[in-house]
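Next up: a single chain in structure tokens, the form predicted on its own.
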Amino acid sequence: MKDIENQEDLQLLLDQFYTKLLADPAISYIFTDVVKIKIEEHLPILVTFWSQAVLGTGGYSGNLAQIHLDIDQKEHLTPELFNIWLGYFDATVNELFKGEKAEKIKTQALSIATVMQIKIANNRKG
């Protein structure tokens, strides 16, 4: 099994990850009903984000924290939702890739999920 090497690998990872995520009614409603995401438009942005994070390519200029804070205002993003997200993310990485970058992307996903939950909790207090 190979490691994550390029944007095509990230595209494959994210395609399969979102296929799983959107098939699970415990979390899919966030994407389909709350955000009403058009996945074909969203995936290239995600590939750019993860490519910058894992491959160092640059190009992502969005505000990840604010995006999630805005979603939380519409529908609370609970720790359970983050756990579901992380479970599918890690499982998909493990099915497709093995190596330094595969471990890096899983660590970064956990870090991002943790930071988002802290920011959401702080925002709800404030």
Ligand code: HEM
Contents of the next structure:
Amino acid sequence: MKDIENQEDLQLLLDQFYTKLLADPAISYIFTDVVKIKIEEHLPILVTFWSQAVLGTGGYSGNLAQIHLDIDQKEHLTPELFNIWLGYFDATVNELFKGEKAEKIKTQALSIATVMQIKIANNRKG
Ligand code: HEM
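With the form predicted on its own in hand, show me what the form predicted in complex with this ligand looks like.
Whole complex next, starting from this chain.
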């Protein structure tokens, strides 16, 4: 099994990750009802984000924390939802890739998810 090396690899990873997310009614409603994402517009943004995070390319200029705080205002992003999200993310990485970058992307996802949940909890207190 190869490691994550380029944007094509990330495209494959994210495509298969979203197939899993969207097939599970326990989380898919966030992407179909709460925020109606257009997958063909959403995937390139995800590729850019993860390419910046693990391949060291630039190009992502969104505000990831605020975007998820806004979603949480519409529908609570619970710890259960984060667990489902992380479970599919790790599973997809493990199915497709093995190596340093594959480990790095899973660690990054966990650490971003942790920070996101702290920000969500703080925001809800305010
Ligand atoms: C409960 C877990 C999560 C749910 C339900 C969720 C849901 C969503 C939704 C609905 C969007 C589209 C927002 C929009 O276009 O307005 C989005 C965007 C995004 N999410 Fe998440 N998300 C979750 C966790 C995460 C985590 C942990 C990460 C990264 C580690 C992440 C990375 C992204 C990225 C990169 C975007 C694109 C941001 C942009 O458009 O600039 N998400 N998410």
